[in-house]
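What follows is a single chain, given as structure tokens, in the form predicted on its own.
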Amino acid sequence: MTVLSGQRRIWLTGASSGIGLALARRLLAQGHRVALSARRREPLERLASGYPDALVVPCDITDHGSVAEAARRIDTAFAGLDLLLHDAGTCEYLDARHFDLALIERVLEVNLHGALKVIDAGLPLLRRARDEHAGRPLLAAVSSAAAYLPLPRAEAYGASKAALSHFLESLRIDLADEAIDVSVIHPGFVETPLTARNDFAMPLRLDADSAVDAILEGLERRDLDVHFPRRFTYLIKLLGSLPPGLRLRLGRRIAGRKRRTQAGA
């Protein structure tokens, strides 16, 4: 079991389900002070029960005021952050034959704009920790291996994650002089309530606890790119580097397999 060293002050979003829930359980069990955020209070309170270092701060990441209030409460309780770990996200797939702008906007609002609101609210807390304790705080966010390669029906999801990855990699350059590190997490398929809705094969799918091991190991090393499972993500990276024409042919083959799978369901 991978351990994140020290006792850190952590703000974890998306803490009520999936990878975020598994991360929350692990971090609390290791004795870290963890501010738990998700939209609903009840599952967070159940999660925090028995952990005196847990702070329940529900918020809606699409609402700037809600996120700002959560950050204010965390700063009051923790006096800064050593780690901002953003995991909240959503996934919806687009049928381009019935172009759905509302679907695209929903996904972008959560996965990109929501992440930006959390970063905007959390950066001052990371700076406070740096200034008061002379350490190097860490900003980390969960993107997706889909950021590496355009995939069929993933126009909204893939674009939101690719944009998030690009933003964080650029931000990393500008924060380097501030002594704030940035890690971007690119999981492959992980068993979560979101992936349970997928109607296609998910190669090399991991359980949530294995994903947490990979994430904490990468964060402990302060890897710039935390990606897993490596056999899958290295292949996706390689395919993403192909010329556009080859990527188009590959995408059409994948789309054809998905249609055949759905037809046989």
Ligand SMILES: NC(=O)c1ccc[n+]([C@@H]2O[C@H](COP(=O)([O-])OP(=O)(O)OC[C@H]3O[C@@H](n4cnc5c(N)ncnc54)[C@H](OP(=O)(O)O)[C@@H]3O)[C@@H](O)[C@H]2O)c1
Second form
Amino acid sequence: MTVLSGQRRIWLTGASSGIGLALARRLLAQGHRVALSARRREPLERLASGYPDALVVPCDITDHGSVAEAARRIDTAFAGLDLLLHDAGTCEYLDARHFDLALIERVLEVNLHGALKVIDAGLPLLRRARDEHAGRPLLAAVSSAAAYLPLPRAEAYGASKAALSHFLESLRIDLADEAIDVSVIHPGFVETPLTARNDFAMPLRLDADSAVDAILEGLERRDLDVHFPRRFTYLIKLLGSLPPGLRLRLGRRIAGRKRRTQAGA
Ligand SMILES: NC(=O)c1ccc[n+]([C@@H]2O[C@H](COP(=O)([O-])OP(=O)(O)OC[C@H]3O[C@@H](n4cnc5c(N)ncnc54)[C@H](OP(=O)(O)O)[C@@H]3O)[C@@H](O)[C@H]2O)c1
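What would you give as the form predicted together with the ligand, now that the form predicted on its own is on the page?
Now the complete complex, all chains and molecules, led by this one.
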């Protein structure tokens, strides 16, 4: 059964901005029933206007009660989910000279623990759809190409995404017995408000619509690892598979180049 043929019931987090906003526009335009989540209600309501099948369910993914309430409302409206598409996330870079535990915990709280709260709340809805229709629901989440390779200043971000990718890859093995598929999405750089803050070069950066094309193609194939742009992600995967000593030398070179870029900025 294809993932997005016909009208699907989808819970999309991170729908107020960037990649999630572009995904929301596309999925709504395709006629799906989309539950839209993010903390800010106003952009979600603007997005939903004109789409009677859209459901606005704001929630803070760091708050278990808020996520559980969103899932309860979605289940009441949709009676199950064919696709849980978790995109919400954050990025903050560490300056290791000033080890900032609060920053590290914030990033892990959103990108790892937040994702786990969404999965915890959404999985029963995927099971409900499977039981009712004998189809294979899909659980997908946006990680990052940063999960493939340790990069300077990305201690918190990279660790949060690597942990998420590892978790989901294990989950795919176990959920196979339950006829639920899992996809992990690993974007390279995409133009969004999140990357607009970056003060370093972002090779092969894509616009958000091209990212949506790549994500939906990968989900349609039910790929475990949806990654793009391929010229960038294959290189990062290759570098990530180098022996640790070589990865360290590479990381030191990138760190030096970033420092020079910032000094020149
Ligand atoms: N852009 C890239 O180059 C890139 C590359 C690799 C991976 N990614 C990943 O792609 C995802 C989307 O990133 P983006 O670039 O589109 O960023 P973005 O424009 O900043 O969007 C982030 C989204 O996450 C939501 N969000 C953040 N914290 C939340 C929380 N505590 N509870 C609920 N929602 C929350 C935001 O909504 P509210 O502020 O309204 O809550 C917003 O909708 C993230 O997981 C990011 O790590 C991005």
